[in-house]
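A single chain, nothing else alongside it, follows as structure tokens in the form predicted on its own.
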Amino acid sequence: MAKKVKFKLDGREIEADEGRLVIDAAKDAGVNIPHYCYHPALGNPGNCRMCVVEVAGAPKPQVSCRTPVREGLDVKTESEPIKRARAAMLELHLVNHPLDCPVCDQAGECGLQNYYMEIGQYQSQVRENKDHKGKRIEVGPHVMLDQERCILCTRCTRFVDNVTKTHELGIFRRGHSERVELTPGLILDNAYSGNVVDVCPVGALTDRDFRYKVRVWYLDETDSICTGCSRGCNISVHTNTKRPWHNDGKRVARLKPRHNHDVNGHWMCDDGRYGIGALDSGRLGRVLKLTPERRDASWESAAEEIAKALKAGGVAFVASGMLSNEDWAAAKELFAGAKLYFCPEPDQIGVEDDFLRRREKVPNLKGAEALGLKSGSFDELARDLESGKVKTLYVVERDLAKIWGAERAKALIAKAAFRVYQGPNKNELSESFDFRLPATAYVEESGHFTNFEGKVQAYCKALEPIGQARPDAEIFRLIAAAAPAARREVAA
């Protein structure tokens, strides 16, 4: 355990771990020191010089990202000499920076903009023409580079050198001609490439998927959990409800990683970041009875008819690892005695690496296992359907065509006397059921997921449901509540 020492910060006596960087100790004490190059997960090269502070006894300003805390240290972060030093450094960063804030995606969350308003607001002393560099360079499938906006903080190059170790970016040339460029023969296409956009403090690296879609000040942020795999990376869901005609009409504009030291650190993979297309496409919003003819139904009438079928027995419940802990608990009660099938199959298995990505591409298989639920195999389910043992087939957010192929899956589904599909999205076979029930997507509800390590993590509601959609747990409870009426009908 680190030794605690006391030092002065702007006249206040502060206690911190000995050796902790002044910039971090100050942040812990509620003092944010301006900086560009420093990042807690990428090191402290000290090359931007924005984080300078006045240290008693030192002959000149010291960079706080390389100054450790020690007993009796006396630090001033807002003295007049320090304000002048930061303003001078900011002007150097802006010497060749283009004045294109109105068309820059970083506008509204840009370190240059923020610090200029806080410590700049000066008349530029520079009269020479700006040095022009490359613009709109597609460095990878997800990332666009604008070299003119770059301030050479080296965050991006340190990320690909030290975190992914793929080395696609580097600082090339010398002196005032230095610039970030692709390493010859490489493109930025590693599994975590989107993180370089997150760490860029200016608009040099922007997200091609988000580019020119919506201004950041129209976005709301909600704490959530990534559903891309069983890691359960902590994320922020950025939603666009103030200007829905922007962002191509999509309500979820982007996903960003949210720091959690024990789960994902500061990062998330591209699979999770860019796998948001289904949140707004092919959504189900109406309760439909599809046989003998297609018509709208009420939740109450659907629940009563489904409860009657479940009461008759011979139930097979096919579920997805997308269900929350609350969903699994409600399902366990409703489908007691039924055969359960939720093991990951080809559509839920993917690439795993030694960093964040996990093989299971769903967030919550562990939640089912923690409740003592056990899954049968889909080969077993196919045999039971063929033999007629399955009277009622209840499928939640699974596309059986991805397991058996479209033709075989359609034929097997038809073997069941009564069929229910429940989920947020249409799929190839969602019309092959007697009832189709609209469920909420995870961004439209609150709940908990249990990741592969057994960590239970909460996610919050970011959007209102589409149409008549309800959370899965609520649907299960509604059907369970309709069971007494169904029993009376069966008895009669």
Given for the second form:
Amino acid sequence: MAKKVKFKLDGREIEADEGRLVIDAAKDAGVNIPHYCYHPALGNPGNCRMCVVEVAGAPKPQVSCRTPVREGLDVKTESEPIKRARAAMLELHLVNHPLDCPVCDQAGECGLQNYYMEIGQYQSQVRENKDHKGKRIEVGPHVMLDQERCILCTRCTRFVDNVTKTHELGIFRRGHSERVELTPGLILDNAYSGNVVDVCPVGALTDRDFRYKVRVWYLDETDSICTGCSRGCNISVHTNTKRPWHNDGKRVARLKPRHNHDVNGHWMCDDGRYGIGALDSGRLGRVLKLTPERRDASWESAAEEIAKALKAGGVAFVASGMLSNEDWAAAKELFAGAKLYFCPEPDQIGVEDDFLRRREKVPNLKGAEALGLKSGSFDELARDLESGKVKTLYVVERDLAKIWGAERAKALIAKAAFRVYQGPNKNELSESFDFRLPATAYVEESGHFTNFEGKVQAYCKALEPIGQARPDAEIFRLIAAAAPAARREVAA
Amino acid sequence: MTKILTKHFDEPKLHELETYRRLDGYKGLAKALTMAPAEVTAEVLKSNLRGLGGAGFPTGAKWGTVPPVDKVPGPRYVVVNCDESEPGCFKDRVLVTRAPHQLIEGLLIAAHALGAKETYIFIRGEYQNQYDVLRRAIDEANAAGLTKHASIDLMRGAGAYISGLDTALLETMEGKKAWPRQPPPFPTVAGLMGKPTVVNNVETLSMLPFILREGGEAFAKIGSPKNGGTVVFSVSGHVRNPGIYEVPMGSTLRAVLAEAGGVREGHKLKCVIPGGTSMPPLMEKDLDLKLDFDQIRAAGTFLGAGGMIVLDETADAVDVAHNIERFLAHESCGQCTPCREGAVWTVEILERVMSGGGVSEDIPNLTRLGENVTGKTICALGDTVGMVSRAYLQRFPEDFKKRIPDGQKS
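Can you now output the form predicted in complex with its partner chain? The one shown was the form predicted on its own.
Everything in the complex follows now, all chains and molecules, and the chain you saw is the first one.
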């Protein structure tokens, strides 16, 4: 534990850890000191000079991102000289900035724009022409670079140098010719490239995925957890419901990492970030009875019929780590006595690295484990289906074609007498069941995931469910309620 | 006048070890090696030797900030800053060409005082001849067994002015872009490769043989209070005899000009840039100013690295300011926004003024811009960007006003 010391911030006495940077200590105390180059995870080169403060005894303004707190330090962030200095720094940042806010995707969340509105000095004194540099440079599969908008704060180069250590971006040339460029022979295609867009305080680096799709001020932000793997990166889901005709009708406009020091720091991987494209494709919205002929069903009639089948025994429950802790608890009750299959097969196993990405590409296997649930192997399930041991097959959000191949999976599913598919999206085989139940996507419900380290994390509802879709846990409880007697028998 | 560094410059073969030795060469080192390192530092402290690369920081005091080996074990380095690139400065070039062994001896004394086993000479890339001279001198010193206690390596710069700044120089040596570091920590605590490093200028180190040979007090006696020994001015511009002139610290501006033969025939003095183009100029009224690091401050300027440029009445302040600012804009490393943007903006305003497009707001804007850049950057280049334009505006407002069509109004 660092020693606590008292220092003065704009005349107010503040307690902070000795050695904590003034810019951070001020933030803790609710004072946001404008800055560009400083980023808590990327260091403090002190090159933007925006965060200048007055320190009693110092002959000139000091950068608060490099001034450690010590006992008796007297800091002023709003004195007249500091206000002037800050306005001057902003003016100098804008001398060669194109000021193309109306066509810039960063507008609405831009450091230059925000401070400009805050600091004022709206009458330009610049009579000179602006520097011209490169526009619309595709530096990688996900990121677009505009060198004219860049303020050379070096956050992105520090990210690729110090966090991913892949060095794709660098500052080349010198002085006012300086620009961010790709290192010769490289492209920005590391697994975390999207983060440079987040750290860029201006519109120099933008998401190719998000460019010109929807204005940021139409977006709503909801705290959530990434479902891309078992890391459970804390994210913010940015949804667009105010302008549904923008962004090709996609309700989730983008995902952004949310700082959690213990899980993902400030970052998330590109797989997680850009894996949202399929969220609303092929959504299931209606409760359907597919056999003997396809017709709409009510939740109640479906629940009753399914409950009856479950009561008969010989139940195989197929799910995945996509279920929340709440879902797992409800499933444990409803499927007591059934055989469970939820272990990750090649369909849910992917690349792992020593940073964030985990091998299991589902968020919540640990939640099942914590409830004592054990998964059988899919080979065993195939054998039991083959031999007719499985009477009722209940599949939640899992594409068996990806495990067994479409043909074999279809044949095996057909062996069960009664089959239920439940999930948010269609898949190749979702028509091969007796019932098809629409479930909510994770952005349409609230719940908890337990990450691979056992950390239980909440995610929140960002959007209304589509059609009749309900959360998995609710569906399980509905079925359980339809046949309380059956449940008791199975349990016994 | 007392000479220390240039005393034997009449000797044609001073650059050779044999000649240098004959003229008391390496006696200072021999003496230093009989002394404890701390005693050497104490002698340097006594001498009032100041950093002659421009900062004027007391050399002994700088050495004193290197943590002792028993507190911070591991290597420490001495680096010679021979990246002389300030326009108007050429004394290091002459010192290295004529007396390379003087520098090497000084460097080896410093290495002993600081416990450095490895030393480096970082030389400006354009100094090809000086590199060859130094290379040969180092080979001679190695062959003569003078470098047993510390090795000397030569490293060449790649053409950036800013590499002459100690922390940028260290970044360059580490193979990085020459971007100055924001102290603290200072290089003496964490310098090259994060190890304690003393970066000293060629001229500073070249003084050490004399200090060790004759004693710190004898050195201090030559100069003015707190400014020991001599200083070498590179005098250029509108003078009769441009060249390098060694004078005792605290000599008057008049005396230095007299050494160089005064202002060229038929012209009269306009101003004198005392320490290299980055420094505000001295005026005729300052002729009796005593030139040392402390007294020159009274005239609002700095001794810098002694790059004295004399300008007569044919020089126009707008042209001079533009010339200097253009250099600074070109050499700004681009790291800090105020300097990167401010320098170019200053140049652009001056260019517009020079081409007849000046407006009355340009003068207050230049002043405001100068103030906004000064003191707002990691290194001093930003300060000079702001200082130069303001200095010429303040000293020669009429030169600016006559270039601006409606300038008389402001």
